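Here we start with a single chain on its own, the form predicted on its own, put down as C-alpha cells.
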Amino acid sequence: MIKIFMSKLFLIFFSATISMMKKYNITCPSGFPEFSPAEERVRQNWLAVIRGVFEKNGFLPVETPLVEREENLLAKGGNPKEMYVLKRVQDDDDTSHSGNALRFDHTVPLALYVARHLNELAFPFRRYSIGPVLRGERAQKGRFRQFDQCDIDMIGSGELSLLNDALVAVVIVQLFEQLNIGEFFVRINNRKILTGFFENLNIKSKDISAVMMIVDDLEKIGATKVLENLVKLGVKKDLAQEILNFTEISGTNEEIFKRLEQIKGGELFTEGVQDLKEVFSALSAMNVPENRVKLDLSIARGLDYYTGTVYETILTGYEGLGSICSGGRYDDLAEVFTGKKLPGVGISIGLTRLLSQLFDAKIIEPERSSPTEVLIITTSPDFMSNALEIGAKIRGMGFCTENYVEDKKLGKQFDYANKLGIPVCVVMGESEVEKGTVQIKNMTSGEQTEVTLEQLEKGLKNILK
C-alpha cells in the first residue's frame, strides 16, 4: 500500500511539474540574439578590438539615450511601423510630446545630441558609438530586432574636408586587419558620379532614387534582373543597359579614373570623379595598398541619405555575406533640429549580425568558455586552505586563475576544466603539500610535471605562451 501511495504521489507530483512548465514558453523571443559564453567572449574580444581602433583614430566616445521622443526619431527618417514605441508616460519637464520610443540607429540620436551640445562641441567633431539598437522589423536568419551597432562618425560645420573620408577608409582597413578573419577589401564610389551620369542619360529626376535602389542590388538579383526592373520603372532598354554597363566597368582603380575621364557626364559627374580622386590620392598618401580599396561603380548605398563617398567592405571568398561594413558621406545631419548645415561622413558595424553570420559559416569557432587560465584543484578538501594559498600567489602573477572549492572526484574536477577549455591544471594533494610542489597538468597534451613553488611561474609561462 505504501508503494502505490508512493507512486500516486509521485505521479501527481510529476503531473503538476510538467502542467506548470507547460505554461512558460522560454526561449528567445524571435528576433532577439543570445550567445554563448564561448561566442559572447569573441564579441567582448571584437569590442575592445574596434573600440581600441577608434580611439586610436581621434575618436570620442558619447554614449546616448536608449530612448528618445518618438516625433524627433520620425523627424529624421524613422518608420513608424519599424519602431518600439513605448506606452506614453508623463514626463516632469515635458507633456507636450507625443511619447517615447527605442532608438533604431546610432545616427539619429547623435543628430540630437549635436543639436544639444552644438556650442560646447569643437568641429570637426569625431565620435563613436556602440551598443545595443532595436528595430520591430520581421525577423529572419541574421537579421535581428536587437542587435549591435558600432558606428564612426565625422561631423563638420558648414563644410568637412574629403580628407575625412579617406580617413573612415583608413580605419576599415585598421579594423579588419586587426580583427584578422581573413582577407577583405573596401569599395568606394560615389553617389555624384551615379547621380550625375543617369541625369545625363535624362533620367527623371523623380526616378533617380529608384534607379539608385535598383543598381544597389545587382549583386543580390544579378544583371538580367536589374535590366528588367529599370525597365519596369519607365528606363528605356538601350539607357538601362547603359546604365548596367557603366555599373560594369572594371580594372584597377587607375584604369577606371581613365574610363571615367573619358565619358561626358555632366557637372555632378566631373564633380563627384574629383571627389573621389582626392580620396584615393589620400589613401595613397596613407600608403593604403590598392587591393585594400577598390574603386566600384556599381556601389550605391541605395538610402538617399548619403550624398558623395559611400563604402562597403568584402570579406574575400566570403561575398555572399554582403558587406561587413558600410556607410557614407551625407550633407545634412541635424539641419531639422539646428538650422544649421552640418556634413558629415561615417561608418557602421552590424556587430551582431556580422558575428552571428561568421559563427554559423565557421569563419570563427570559438575556442573556450572561460576565461581562466589555470585551475586549482585537490585531491582532498583538506588541502583546500593550501589551494586556495595557491590560488592568491597564481593571480599575483598575473594569470587569470580559479579555485575549484567543490568536493568532488579529481576526474570530475578535470572534467569541468575540459568543457571550459580551461588550459591549465595545478594540482594539489597530500604528497604536493608535504613536499612544498604542484602538479601542472597541460590540459591539451595531457602531460603532467611536477614543480616547486619556486618553479610555478616558469611552468606555467612555458604553457600559456
Contents of the next structure:
Protein chains: 2
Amino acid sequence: MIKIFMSKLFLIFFSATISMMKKYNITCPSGFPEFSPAEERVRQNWLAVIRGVFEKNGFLPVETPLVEREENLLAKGGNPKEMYVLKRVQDDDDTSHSGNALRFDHTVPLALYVARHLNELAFPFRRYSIGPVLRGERAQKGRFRQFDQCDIDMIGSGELSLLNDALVAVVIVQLFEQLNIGEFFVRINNRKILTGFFENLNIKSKDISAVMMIVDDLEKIGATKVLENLVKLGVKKDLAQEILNFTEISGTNEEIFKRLEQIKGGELFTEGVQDLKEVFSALSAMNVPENRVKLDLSIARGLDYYTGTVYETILTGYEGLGSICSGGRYDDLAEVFTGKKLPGVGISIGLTRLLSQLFDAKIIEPERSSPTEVLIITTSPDFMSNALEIGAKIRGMGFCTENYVEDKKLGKQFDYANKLGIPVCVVMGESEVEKGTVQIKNMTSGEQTEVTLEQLEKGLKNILK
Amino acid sequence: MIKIFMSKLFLIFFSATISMMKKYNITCPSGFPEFSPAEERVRQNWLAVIRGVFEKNGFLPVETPLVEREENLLAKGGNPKEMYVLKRVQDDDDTSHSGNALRFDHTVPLALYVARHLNELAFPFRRYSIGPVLRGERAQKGRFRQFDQCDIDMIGSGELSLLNDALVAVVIVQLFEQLNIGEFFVRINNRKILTGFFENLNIKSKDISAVMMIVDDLEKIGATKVLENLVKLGVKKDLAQEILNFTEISGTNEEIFKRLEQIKGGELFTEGVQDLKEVFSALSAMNVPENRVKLDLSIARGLDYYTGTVYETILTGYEGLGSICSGGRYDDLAEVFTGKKLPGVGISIGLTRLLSQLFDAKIIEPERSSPTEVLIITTSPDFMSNALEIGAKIRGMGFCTENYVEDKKLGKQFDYANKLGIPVCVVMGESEVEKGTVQIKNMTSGEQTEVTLEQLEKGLKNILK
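Could you give the coordinates for the form predicted in complex with another copy of the chain, as opposed to the form predicted on its own above?
So here's everything in the complex, that chain up top.
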C-alpha cells in the first residue's frame, strides 16, 4: 500500500521533471548501431582469435589514425559522396583541422603508412590492421556507417612472390577453423584467367571489367540473368553462352586444372593458370585439405584493383551470406604517393557486418552479458567485510568475481545474478560466517552446497570448469 | 658497375616519375600520430591486460558508436570549440548525416547508453569502454586529437553503495600491479571533506570550486604559489595559510584520520570523513596493502562533476607524469536524458597519452616489431615446398611462424630477420633436405645447430621459452 502510494508520488514527481526537461533524441544516429554486452563479448572473443591468427602468421600490428588528409583519401579512390569530412563547430581560428576526413577502409591508410615509412620497413612488409572505418552510405539493414574491418596485407618492394598468395589463403583457413562457426571453404581464382579468356573471345578491353562484374554475380542472379546481362552489354549470344559455360566449369581442383589445359587461351590466360597452379601446389605442400580451398572460375571480385589471385570465403549451408572474407592480389598499393611499384596481396573481414549477420541468422547465439563467474552476496550488510575478503580471495583464484555491495534483500541479489546470467553465487549469512563456511549456489541447476573455505576453490571449479 | 649504371637509370626514371607526380603531403594530420609496430605491440599487450582486469572484476563490455548526435554531446558539457562535427563532401541529399559529431569521451556516450537501455539494465550497472575519442584541441607534444581512453564506471539506480568506491580503487591496484611498470600508489580523497572544510572557513560557495582548483595544483606549482593564488582570489592570508596547512597534512592513513578527527568541520566535512573511513576499511578488508592506497587531502580533481571520493594514481619516482589513472564519484550521470538520479563512480586511463609518456621517459622500451618467433628460410627456391611444409608444422607447434618466400640471397633473408628482431631462423639447404634435418639459428647469440625434425620442437623451445 505504502509502496503504491510512493510510486504514485514518484510518478507525479517524475512527470513534473519530464515536462520541465528538454527532450533529447537519445537513439543511436542512423547507421551507427551498438552491440549488446552479450554480443560485444562475442565480438571481443573474435577480435582476440583474429588478432592471434594474424600474429601466429607473423603479421605486424599497424594502427593508423582514424583521420587522414582528405586529399590523400581521394587520391586512392575514396568516394567523395561517402566520405566524412571533419569540421569543428567554430573553425575560424585553427586551420590545422581543415582538409581532414575519416578513413573509409584500411587500404588507403596502409598506402600512406608505407609511403611514410618506406625506408624503414622490411620488405615484404606484412601488416594487419583491425579497427573501425566510416562511410556515409545510405543506412540500411546490415549496412553500417561505422564498421570494423580486419585486414592483412603483404606488400613487396618491386615484386612479391606468388607463394604469398598461398600463405594468405592459409590464414583464412586458420581463421575460420579457429572461429569455429561451421564448415567453410575458400574459393580461389585468378583474374588473369578470366581476362585472358575474355580477350581471347575478342571481348573489347573496355568491356572486360563490365563482363567481370556480370559473371561475378552468377551465384546471386543465376545463369539466365547472367546471359541476359551479357547480351545487354553487347556480347554476342554464343559468346555469352561460352563465357557462362566457362565460369560454370566444376569438379575437383585437379579436374578443373585439366579442363583449363584443354582450353586455348592467350598468353595472359596461360600465365593465370600457371600462377594458380603454383598457389595450389604451395597449398598442398602446407597440407591444406582440398575441401578447404576450391578453384572456382566464377569468382572475380567486382572491384577493379585486383589483378591476380582473388579469394572468397563461403560458410557451407549459408551461401546466402555471400563471402565472409575476401581479397586478392593487386599490382599497385601506393604508386601515387611513392612513385614506386608496390604489389600486394591481402584479405579483409567486415567484422561488424559479418557478426550482425551471424547473430541475425542465429548461427551464433550470444550467451550471458556479464563476464562475472562468481557473485558474492550476503544476507545482511553486517557480513560485508567478510564478503569483501572472500571476494578478493576468489578473484585471486582466477575467477571473474564480483561483490554485490548494495543493501538489498537476498531475492533482489539473486535477480541481479540471473539478469546478468552469472553462473554461481556464493552466499554468506550469519551461520556461515560463524562456522567459517559459505554456500555455493549453482544458478543453472539451483543446487546449493555448503563448503568450508578450504573446499571453496574446488567447489567453484566443479561448476565452472 | 652494372649495378651502379642500373641504379642511375632508375634514378633518372624515378625523377621523371616524381616530376610528373602530383605532390601529396603524406604525413599524419597534426594531432593524429601513430605508434610504431613495436610500440603498437606494447599497446596491444596493455589493452589485453586492462580488458582482463576489468572483466576479472565483472565489468560488462560496452562499445558505443564513435558518432553521437551533436545536441546530446553538448547537453553533457561537450566543449563546442573542440568537438568534431561530421559533414559529407556533398551533403545536400541525405539529412540523416547532419547534426552528428565524434565522441570526445566515454562518459557522455555512457549516459546515452544508460538512457537508451534504462529498463533492460541490471543495476548497479558496471561497464567498461575502451577505445578512441576525438577532440579538436590545439595539437602539442603529448596532447593528441585522437586518443584511447579506458574507462570503468559503476552506476546505481537512485543510490550506489560507498563500497563501490573501494572496489574501484582495488581495480586500479590490480591494473598497475599487472601492467608491472614499477611502484605506484593510489591517492584517495573525498571532495566533501574539502568542501566542508572550506565552508567552515566561510569561503563563499561561489569560490569553493576555484579554491579547489588552486589547491589541486599544489604539487605542480608549490606552496608559495598556492598561497599567492588563494590570496589573489580574495581569501584572507591567514585562511589561505590554514587551507594550505590542511592540505599538507601528512602521515599514515591512520595518522591522517586521527588529525581529521581533531578538526572541527561542518556536517559535510564529517560526512566526508565518515565516507572515506568506510572506503579505507573496505580496502583493508580486501587486504589491499597500505602502501598502495594513500589518503591525500591535497587532491581534488579539477573537474566540477565529482562530488565524493576522488582518485589519482602516481608512479613512484615519476611524479612528474602526473596522475596516470584518475576518477571519482559523481551524483548525476544522465538526469538530463532520463529524469532519474543515477549516481556513479568510475576511473579512466588515458592510454595513448600515458604510453607515449612512458615511451618518451624510457620507462617502457618496446622490443621487436614483429610477432614472428621463427622465420623459415631456404638456400634456394628448390626447397620451398619443404620449407612451407616445415613452416606449417612449426606454426602447429604454437610458435608465431613465417616463411620467407621471396627469391633472395641468404644474407638478405637474415637481414630481414634482423630488421624485424625475429629471434630464430630455421635454415634449409640441399644437405638438410637430403638428410631430413634443419639448421636452427639463434639470431641473438649467432649459434647454429643442426637438428632432426624430431628434435626441432625441443630445439626451438630451448631458445624461445
